[in-house]
Amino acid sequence: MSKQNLKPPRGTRDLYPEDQRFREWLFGHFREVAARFAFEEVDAPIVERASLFMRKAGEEIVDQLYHFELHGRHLALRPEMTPSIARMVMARAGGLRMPLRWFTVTQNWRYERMTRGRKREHYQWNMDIYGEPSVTAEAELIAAVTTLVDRVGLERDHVKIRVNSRSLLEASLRAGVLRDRPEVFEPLCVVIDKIEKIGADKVTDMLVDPAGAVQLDAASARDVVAMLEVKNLEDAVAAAPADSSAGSDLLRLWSLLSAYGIEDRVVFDASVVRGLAYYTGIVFEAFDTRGALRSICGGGRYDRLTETLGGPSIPAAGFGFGDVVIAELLADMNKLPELQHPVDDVVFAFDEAQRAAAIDVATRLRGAGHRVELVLGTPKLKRVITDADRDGVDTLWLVGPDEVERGVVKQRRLATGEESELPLDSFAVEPRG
C-alpha cells in the first residue's frame, strides 16, 4: 500500500484517541444543553432517498450530494438532518404531542469546496421545534445556542448571532423589484446568501446574469444589494409594507431575547437569508466576531417544509451547529480543553506469576464502576508510574510476589504518594459511576 493510500479521503477525518476525547466532550455539551431545554434525542438513517434532498435546483446542497443508484433506488448520504426530521414528524404527525422538541447529533456529508472550518464530512448538532407558530420557538433556540457557547468556555464577545427575516425581505422585494416576478424570490435568496463569501459586486453580477435564475436589471440588482446592507432593525421594519407581520415578529423576538438576558449577543443583519429554499421566516447565524471563520451555526423557521415533502403544513424552526468551526474557534482562543485518557486505576503485576491475582483486583474494581487499566506484559514499574501520572490516574495497585505471598495488594495514591496494604480477597472498593 502506498503512503497516499494511508490517508482518509479528502475532506474526511481519522479520529485518534485525543480527537475522540474532544468530540465526546463537545457532544456531551450538545446533549447537556438539549436536555436542559427539555429536548429529546432522535436519529435517522445516514442513507436516505435522494429525492428528500433534491427540492430546489440551484441550491448548492443539491450539487454537493454524495448520491448513488443501487438496485434501482436513487439514494444519498444525508447532507443535513432537517429533511429527515421532517419526514419522521410527517410519519407520525397525527400521534405526536405538539409542540415537540427533538435534537440530533449526527454525521453528515457534502461534497463541497473545502476551506478552514469546512469539511466534506462533519458532525452536526440539530435542535428542532415542531408545532409552535410563534417566535417563542426561535427565541428558545437562540437561547440554546448562547448556552452552548457559554458552556464550552467562550466569552460573550467571542460569538454573536445575526438575525433577519426572510419573510420581511420577501414582503419588501415583492412590493418592489419582484412585484411582477415573485417566483424568483427563492433563487434570489440562494444568490444573496453568497454575499459574505464573494462580495457585493459578484452577487450583483449573478443577479443580472441573463443565463441565471434571477435575471434582474442592473438598477434592481443594486437596490437588492443596498437592502442587504441595512443593519438597523427599526429601519428595516419601517421600510417593509404595512400589511407585513414580519416586522412585528422581529420586534417581538427582540423583546423575548431581552427576557433571556441575551439581547446584547444578537444583531440585526439584513444580509442573512440562509441558502436553503425551505426557510420561510426568521433566520439566524452565529458568527465569530473576529470575522476569521465561517458561520458557527445557522437556522430559522421553515413552516412549509413538510408541505413541500407532500404532507400537511406544520410550523417548525430549528438550527444546525457543526463540530468543525467551533473546534477551530476554541483553538484560536486557547480554549481547547485538556482532556486526559480517562483512567481511575492502574493494576500492575510484577511478573506473570501474579497475573491471576492482578486480574482479580482489576475485575473487582471494574465491577464497582472504576475505569481500570490492567497493565499487559511486565514493563518496568517506573514506566507504569510515568504513564499513570500522565493520564491523571488516582490509584496504582501493585501486585508483586511478596504481596501475593502475604495475601495483600499494595494501594498507592498517586497524588500524595500515600501507600497502604489491603487484603487481596476482601478489600473494600468504593463504587463509582
Second form
Number of protein chains: 2
Amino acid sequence: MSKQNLKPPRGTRDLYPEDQRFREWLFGHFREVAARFAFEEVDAPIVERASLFMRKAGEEIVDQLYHFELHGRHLALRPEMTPSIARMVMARAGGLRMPLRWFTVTQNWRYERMTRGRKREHYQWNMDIYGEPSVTAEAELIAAVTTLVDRVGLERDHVKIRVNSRSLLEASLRAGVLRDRPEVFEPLCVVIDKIEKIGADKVTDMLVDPAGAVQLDAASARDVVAMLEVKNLEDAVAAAPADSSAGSDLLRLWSLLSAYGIEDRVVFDASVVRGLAYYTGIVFEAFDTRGALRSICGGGRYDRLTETLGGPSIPAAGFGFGDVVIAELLADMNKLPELQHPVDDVVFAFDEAQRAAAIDVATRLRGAGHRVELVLGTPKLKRVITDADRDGVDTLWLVGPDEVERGVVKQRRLATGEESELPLDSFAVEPRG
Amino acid sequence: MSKQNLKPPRGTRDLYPEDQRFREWLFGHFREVAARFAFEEVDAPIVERASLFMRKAGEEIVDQLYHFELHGRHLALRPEMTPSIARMVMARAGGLRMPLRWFTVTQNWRYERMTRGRKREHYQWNMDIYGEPSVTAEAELIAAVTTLVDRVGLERDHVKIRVNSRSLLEASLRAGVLRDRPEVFEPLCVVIDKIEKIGADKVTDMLVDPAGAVQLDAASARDVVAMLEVKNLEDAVAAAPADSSAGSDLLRLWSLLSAYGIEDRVVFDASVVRGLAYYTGIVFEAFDTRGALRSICGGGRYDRLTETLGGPSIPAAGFGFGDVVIAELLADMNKLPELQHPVDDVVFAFDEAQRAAAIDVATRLRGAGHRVELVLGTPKLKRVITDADRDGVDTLWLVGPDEVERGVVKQRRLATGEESELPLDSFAVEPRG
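Alternate state requested, the form predicted in complex with a further copy of the same chain (shown: the form predicted alone):
Below is the entire complex, every chain and molecule, led by the chain shown above.
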C-alpha cells in the first residue's frame, strides 16, 4: 500500500483515540442539551434514494451531492438530515404525537472543493420540531443552541445568532420587485445567501445575470440588496407590507427570547436567508463574533417541505449544527478540553506463571465497574510504571512470584506512591460507575 | 412521493425514537465493556478506497461490496472495520504504543440478498489488539464478549463461544492434503466456513468442484471434512503435526479462559474457520445455544493483514459483534429492555399570556440538569396530564393566569397527585444529573 493509500480518502478523517475522545465529548454535549429540551433521538440510513435530495433551486448542497448508480438504483450519501427526517415523519403521519421533537447526530457528505476547515464528510447535530406553527418552536431551538455554546465552555460573547424572516423578505418582494414572478423567490434566496462571502456587488451581478436563475433588472437588484442591509428589527418590520404576519412573528420571537434570557445573544440581520431552498419563515445562524469562521449552525422554519415531497402540510422548524466549525472555534479560543483515556487500574503479572492470578484480579476489578488495563505481555516493571503514570492511572496491581507464593497482591497508589499488600483471594474492591 | 419512497432504501432502517433508544442502550453496553477492558475508541470514514477491501479469496464480503466510481475514484462503503483499522495502525506504525487496544462502533454495508434478519447496513462493535503475539490477546477479547452477553441480561447458557485454530487446521492440511498447494488454504477456509449453513455434503462438493477455487480430489475433500468434525480439543491437538505451536496455543488459551472463569462458556469446534481470508490463528464465534440464529460475533487472530496490505508485520487479533443478531436473540429470550423517553418535568402555560413565566420555569429546571418538556402550544390541560402520565413524567408545572397573578407556580407530582404552590421567582430546584 502506497503512503498515499494509508490516508483516508481526501476530505475524510481518521479519528485516532484523541480525536474520538473530543468527538464523543462534543456529541455528549449535543445529546445532553437535546435531552434537557426533551427531544428524542432518531436516525435514518446514510444512503438514501438520490431523488430525496434533488431540488430545483440551484443550491450548493444539491450540486455537491455524492450520488451514484448501484444495482440499478440511483442512490446518494445524505448531504443533510432534514429530508430524511421529513420522510420519516411523513411515513408515520397520523401516528406520531405532535408536536414532535426529534434530534439526530449523524454523518453527512458533500462533495466540495477542499479549503481550510472544509471536509467532504462532517457530523451534524440536528434538532427539529414538527407540528408547531408558532415561533415558540424557533425560540426553543435558538435557546438550545445557546445552551450548547455555554456547555462547551465558550463565553457568552464568542457566539451570537443572526435572525431574519424569509417570509418578511418574501412579503416585501412580492409586494415589490417580484410582484409578477413569485417563483424566483427560492433561487433568489440561494443567491443572496452568498452575500457575506462574496459581497453585495457580486450578489447584485448574479441577480441581474441574464443567464442566471433570477434575472432582475438592475434597479430591482439594487432594491433587493438595499433591503438586505437593514440591521434593525423595527425598521424591517415597519417596511414590510401591513398584511404580513412575518413582522409580528419576529417581534413575538424577540419577546420569547427575552423570556429565555438570551435576547442579548441574537441580532436581527435582514441578509440572513440560509442557502437551503426549503426555508419559509424565521431563519437563523450562529456565528463567531470575530467573523473569522463560517457559520456554526443554521436553521429555520420549513413549513412546506413535507408538501413539496408529496405529503400533507406539517409545520416544521429545525437547525443543523456541524462538528467542524465549533471545533475550530474552541481551538481558536483555547477552549479545547483536555481529555485523557480514563484507566483506573493497571494489573501486571511479572511473568506468565502469575498470569492466572493477574487475570483474576483484573476480572474482579472490572466486575466492580473499574476500567482496567491488564498488561498482556511481560514488559519491564519500570516501563509499566512509566506508562501508568503518564496515563493518570489510579492504582497499579503488582502480581509477582513472591506475592503469589504468599497469597497476596501488591497495590500501589500512583498519586502518592503508597503501597500495600492485600490478600489475593479476598481483597475488597471499591465499586465504581 | 410514492408510498414506497417513504420507506428507507431496501435493506436499510429508519430508527424511530423507540428503535434508537434500544440502539443507544446496546451501544452504551458495547462502550462500557470496552472501557472496562481499557480499550480506546477510534473511527474511520464510512467511504474508503475500494482497493482497501479487495482480496482474492472469494469471500462473500468482497462479492457484496457496495462500490462505485465517483469523480474518477473507485470508492466503497466499508463492509467491515478491520481493513480501515489496519490502515490507521500502519499509517502511524512506530508512533503508537503497543500493544494497542482499539474499539469501534460503526456502520458497515454489504449488498446481500434480503432474508429474515439480514440487513444491507448494520452496526458492528469491533475490538482489536495490535502488537501482542500471544493468546493473552484472544483471551481478553473472548472475556469481553462474555462480559457483554452478561451485561445485556442474557443468561450464561444462552450464548456460547466456539473456538478453533486456523493454524492448527493449516498445519494439519499442509502436512497432508495441501502439501503441494498451500496457496489454496484461504479459499478452502472460505468454503468450509459454510459447513453449518449448507452441510458437509455440499461443502465436499464445493471442495472437489473442478470450477471451484480449491479443486481437491474426492478422498482429500472427505479427509478435510472429517477433520472438521472433531469436537474435542485434546483429539485435535493430538492429531496435529508435532512441530506446530497451534496446539499448545489452544491449550494455553483454555487455561487462560479458565482463569477468567469462563471455561464453561467456550467449546472447541474444528469446523469454525470464519469466512474472512485474513485470519491466521485462533478463530472464534459466539452462537445462540438453541441454534436458531446466525453467529452473534466472530473474530480471531490476523497476524498477516498489515503485511498483506504492504506494511510491516504486526500481530493482531480482534472481533466484530453486530447489532442485528443480538437484538433478535434478546427478543427471542424476552430480554429486550423496556426503555422510555426520560422526561423529568413538563411545564405548561395555560395560554400565551403565561408563556414567558413558563419559559422561565423551564429554563431554571434545565439549568439544574432536568430534562424538561415545555409545552409549545396551548392544548387542553387534560391532554397534557394524560400525555405526561403515559410518559412517566415526574413533575408537572402548571402556569395559569391565576398562578402568575399571585406570583406562584403549581407543582404536581404525577406519581402521587400531590400538588403544591411555589413562589415563581425563587422556587428551589433539585439538581439532577
